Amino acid sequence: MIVKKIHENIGVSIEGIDLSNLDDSSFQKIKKLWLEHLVIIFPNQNISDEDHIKFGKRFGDLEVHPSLSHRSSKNPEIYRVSNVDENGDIIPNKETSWQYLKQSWLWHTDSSFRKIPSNGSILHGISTTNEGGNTLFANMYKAYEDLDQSLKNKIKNLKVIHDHDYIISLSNELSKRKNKGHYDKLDPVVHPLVRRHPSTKKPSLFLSPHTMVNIKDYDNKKGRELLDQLIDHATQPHYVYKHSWNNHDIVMWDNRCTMHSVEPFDNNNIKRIMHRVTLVGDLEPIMA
């Protein structure tokens, strides 16, 4: 196992193993990195679908999807992070489900619509581009670390509405549509601003702009301002991490304490498939 770090502030790579054959020992030590560095890149994973879900499960079970329209029709558990049809054709983008995948390229939390949150998530390129359509990853633990202390005291005590029809209404075009896709019905939820992770017992923020209401029992004006500094702090360069895809890259990283986003690309002519396993949670979020 070799193992290289990726940037200053967060990631990993991790070569000389095959994730479709690997050893509890090799598992313990991956499991390791994972919860110090948030992101790992493996290169070089050319696994089926049924190999990524079999190592997803070893972390524990994994999440079904709400959009049913990007779910595989043979693993549901497999999400398809993928402007390309089941039959390998462009999807076009009046379809409410190009619609809703182009905003993954705003920074996000995946699950961050549910109750008790994923832990992980595990993207395997399938059919990548460098033409655009890079992985950007934040380290909310750092971004946490250097606020100022007056900051902190004011979002120690505060909590966010989350709801996955937010993210539908982002989009100018799906807002606008009476048929908006087809979805698992979630009710709004509220997480702390600020999350301690259950394993590391670490502080960090807990943003996810795609699916961030409000702050609860704020003011709404004064709630996005607070909101969209924190986000604009977090995603400054020295938090961030950049990954440039090659076909049969995989990437892990840790729901609970990193946020991603994806670089815009010509989706109407360039194939991008991913497809993603997603580690259900264990807990609702604690405030630190």
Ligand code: OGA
The other form holds:
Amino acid sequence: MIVKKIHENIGVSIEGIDLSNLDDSSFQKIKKLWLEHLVIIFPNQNISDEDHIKFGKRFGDLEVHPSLSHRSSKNPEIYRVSNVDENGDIIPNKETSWQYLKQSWLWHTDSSFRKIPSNGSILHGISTTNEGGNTLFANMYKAYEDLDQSLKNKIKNLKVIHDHDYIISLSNELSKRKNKGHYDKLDPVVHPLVRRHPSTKKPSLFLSPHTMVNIKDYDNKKGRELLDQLIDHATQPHYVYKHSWNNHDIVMWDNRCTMHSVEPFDNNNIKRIMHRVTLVGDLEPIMA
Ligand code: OGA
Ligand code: MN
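Following the display of the form predicted on its own, present the structure of the form predicted together with the named molecule.
What follows is the whole complex; the chain from before opens it.
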């Protein structure tokens, strides 16, 4: 196993292994590196969806995404993060399913709309592009650690309302449509703004701009300003690794201490096909 750092603050790449055929000691090493470095890049893993699912299940149960139209028809645990339909055709820009997916261009944390958000995500780049379409990952431990003490004190006990429907409200297109797509019903949830990772015990900022409606029991305008200030802080380049994809990279990240976004690309002309499995969370976020 060859492990290399890819950024001063976040991420390693691991080569010399086959994720479809992984012995237990290698799996344990990966798990440890994942907790330590937050993001892992596995280049050159041309594996089937079934092997992708099998690898994901070694960490526990897998989520089924609330958006019906993005589930793979063969394997519902596969979330198709693609601008291409299952026939291989580019989805027209105005289609509801693309407009929903396009919200991943905003900074977010996967499944922050759930009462128990996801532990992590594993994304297989099947058809990738470097003309845009890079994925950015921010280290939310480090972003928290660097806040000055007065700001840490100010945000310590705050809670944030997260709502799946907020994703849709942020889309100019979807917000004005009657049919906004088909999703499992999800009620708004409340999460701490500063959370403690259950395994590493370290505190981090828990931000997910696409689901954060506002701070609970707080002035709306001041809440928005505070959240925006924290988002600007956490997305500075020294906290962020930008991944330029090669086909069959698999990227795995910890949703309990990172957030991510996708750079825009020419979705009308470039096919970008990505398949994700999402690790079911084991407990509600712990206030730090
Ligand atoms: C995701 C996502 C990343 C990407 O899979 O969770 O937000 O690179 N997309 O498409
Ligand atoms: Mn995502």
